[in-house]
Amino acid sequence: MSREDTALQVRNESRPDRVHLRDLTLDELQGFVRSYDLPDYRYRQIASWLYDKQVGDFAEMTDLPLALRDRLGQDASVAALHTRTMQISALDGTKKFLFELGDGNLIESVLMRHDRRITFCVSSQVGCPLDCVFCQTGKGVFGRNLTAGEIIDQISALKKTCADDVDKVNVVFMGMGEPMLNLPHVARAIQIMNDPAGFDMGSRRITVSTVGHPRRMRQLADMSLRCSMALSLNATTDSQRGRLMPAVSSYTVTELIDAARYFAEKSGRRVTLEYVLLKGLNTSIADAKRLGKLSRKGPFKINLIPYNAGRDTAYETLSEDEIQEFIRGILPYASSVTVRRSKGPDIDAACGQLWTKSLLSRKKPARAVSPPGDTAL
C-alpha cells in the first residue's frame, strides 16, 4: 500500500457538503488538496484534469490512485451542470447549448467559430432581472446568480467540443444575465480564467458586457483582473435610455461613460460601446452624431449591433444602406466603428436571443416603447 493510500485511510474527517472544485480558485484548490496530506504534484495533476483536459468525473483522472479518486468523489464534485441539448445553425455552424444545473435550472451558452478562432458566449445568471425592451432573456422571470464553478463549467463543456486545430478561444460574458449583478462570482471566475494553472487567459480574450452599473464597473476595474469591458449603451440621451432600458434608467449616460473611462484607464484596455440598432428608436442621424461625440474624447470603440428579432417582431433593424448612413454620421467624431454580424439567428443564438421555456413560466408584462421625439444636439 502506498503512503498516499495509507494517509487516505487514516484521515477520516467528515465533509457534509461536497465541494465543487471549479468553484475554487487555484490557490484554494491547492489548499484543498494539501488538506489530504498529499504532495503538491497531486494538485498540479488535478488542476490539469480540470482545466487542460476538461474532465467531468473523478474516474477520468487515471493518474490518481483509485483510493484518492474514491475519496474525492465523496467529498467533492467536478461538474455542476450537464448538457441537455445542443443545436447547430444551418447558416454558420454556430452551436447553442442548453445546460441543466444541479438544482434543475436551465441556462444557455453559445459557441461561435471565426476561421481558426472560437468565441464562447457564457451566462452569468439564470435569466435576467433587467427588462431591456429589445432582449428576449429579460422577458422571462429571473432565477438566481450562477456560481463561479457553474460559469467555469460552461467554458469547460464548450472547450470539450472544440477541434484541436483552433488557435484561440475567447470568452464573452454576453449570455443570460447581467454580470455586474453577480460581480463576486464573475470576478472569481475571471481569476480562475486568468490563472496560468487555470485557463491562462488574458484581457484580450475575456470580455465582460454590462448594461451599466457605474459603481460595480469601478469595482471590477479596481480588482486588477485581466479582462476587457463592453458597455451596452444603446442610447445617447438619458430619456431615450430610460425607454429602452428602464431598469437602469437611474444611471445617466455621463455616469456610465465616466465609469467606462475609469475602467479603461485602470486596465489599459479600450472599452467597447455596444449599440443595438432599433429602427426609429435610436437610429436618427442626431443619434449617430451624439454617439460619435460620446466616444470622441475617450478610450472607446463603437460596436453597432443590428437588432435580432427572433421571437419578437415588435422592433425593426436598419437595412444595410441605413446602417452605412448611420456609420457616416458617427465617423466624423469616432475613431473606431465596427458592425457585429450576429451568428446563429436561425437557432435563437444571436445577441439578445438567449431564452428558455422555463423562464417564461411566469412571463413579465410587455412594455410598449414609442419612438422618441426630436432631440436637439
Ligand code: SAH
Second form
Amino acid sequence: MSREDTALQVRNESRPDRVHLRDLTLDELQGFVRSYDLPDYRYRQIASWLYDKQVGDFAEMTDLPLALRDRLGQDASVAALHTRTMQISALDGTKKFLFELGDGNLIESVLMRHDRRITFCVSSQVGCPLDCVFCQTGKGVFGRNLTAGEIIDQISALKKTCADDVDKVNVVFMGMGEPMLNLPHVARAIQIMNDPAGFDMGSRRITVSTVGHPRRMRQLADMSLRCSMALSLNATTDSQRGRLMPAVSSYTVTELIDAARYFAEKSGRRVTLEYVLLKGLNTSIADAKRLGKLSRKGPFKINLIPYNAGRDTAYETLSEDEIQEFIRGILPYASSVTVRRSKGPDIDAACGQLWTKSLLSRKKPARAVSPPGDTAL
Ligand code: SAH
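Having seen the form predicted on its own, the form predicted in complex with this ligand:
Zooming out: every chain and molecule, the one shown earlier first.
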C-alpha cells in the first residue's frame, strides 16, 4: 500500500492531509511503514511506541533516527485529541477526562477502579443522536461519529495515567454515543484493541454497550472480533421501552433478545442485560418477574444500574431495600443478577454529565461536522 492510499483510506479529522497512525489497523501500519522502504523492525518499534508506551508525539520515539521522525511528522500524526480537563474523585479515585478533538468538539471518558481492576469507559460519538429520557448525553447537541483513532486515543490517554496497572484494563463502550450507530469505526477500533501488536485485549476485556439494533448486533457478531456485548434493555415491555427510549421504539423486546442471543452464541460470551432502575417506571414486581424470564431466553446475565440523577430531578431510583426486593422478584427465574455501584459521584461521572456541563459554559459551539458514518437507525 502506498502512503497516498493509506492517507485516502483514513483521514485525520483535524489535518485531512495527515494519516493518524492510531486510525490504522496493525496491517495497515505495517504497510504504511513499508511504503517508506523501511525494514519491518521499524514497524515494530513504532507499534510499541503507540500501544505499549502511549506516546503523543514523534519526538518521543527516541529509537527512530531524527530525520525519520521529521519525515513521519510531515505525513502522519500520533494524537487526535488532547486533554482539556481531568477531575479525580476524592471519594473513590475515579478519573473523568474531557478531551478536545482536532475540530474543537469535546468528548468525555472515565477511568474507574474496582480493587485490582481498572475500567475505561470510552465514547463512540460526540454526544448522542438518541433521546433516552434518563440519559444526560442525549440532552446536548449531537456532533458526529468518532474515528477509530479517536476511540483508540482515549484508551492511550487513559492508559498513560496508570502505567503500572495496564494489564488489568477493561474497556467499555459506555461513554457518550451509541456504538451501533458508528459500527465501522467501532469495529476498526476493536480490531486494533484485539491485535497482539496493538493493545492485545481479548473479548472479556472489551464490552460494547448498545441500546440495541438487531441487524447491526448480528453484523458485529459476524465480524468475529473479540468483544462482549451489553444490551441496555431498561424495560420489559415494548410500550414501557417506547416511553423510556423513544428513538428506538421500532425494535421489539423480542427482536432485541433474539439478536442478543445470536451474539452470545456466535461469540461464546454471555450477553449482559443492563437495566437502569427508574422508580415507578420499570421497577414493579411484575417487571422483576418479566426481566427474570427474559434473562432465561439465552446465555444472559442481568446488571441492574441504580439511576444516577446528577443534577436532574425528574426521576428517582430505588432505595437499597427496594433494590433488594426487586432482586428477590428476579431471582426465581434468573441465573445471575448484579448491581452496578455508582463511581465518582462528586465529579459528574454519570453518562454525559461533565460534557453537558461544559457545553453550557461554552461561548462558541464546536464547528458542525457531518458524521462520517451512517447514524440513522
Ligand atoms: N448508547 C449505549 C452506551 C452509552 S450509555 C447504551 O445505551 O448502551 C451506557 C449505559 O448507561 C446504558 O446502559 C444506559 O442505559 C446507562 N445510563 C445512561 N444514563 C444513565 C443514568 N443517568 N443513570 C444510570 N445509568 C444510565
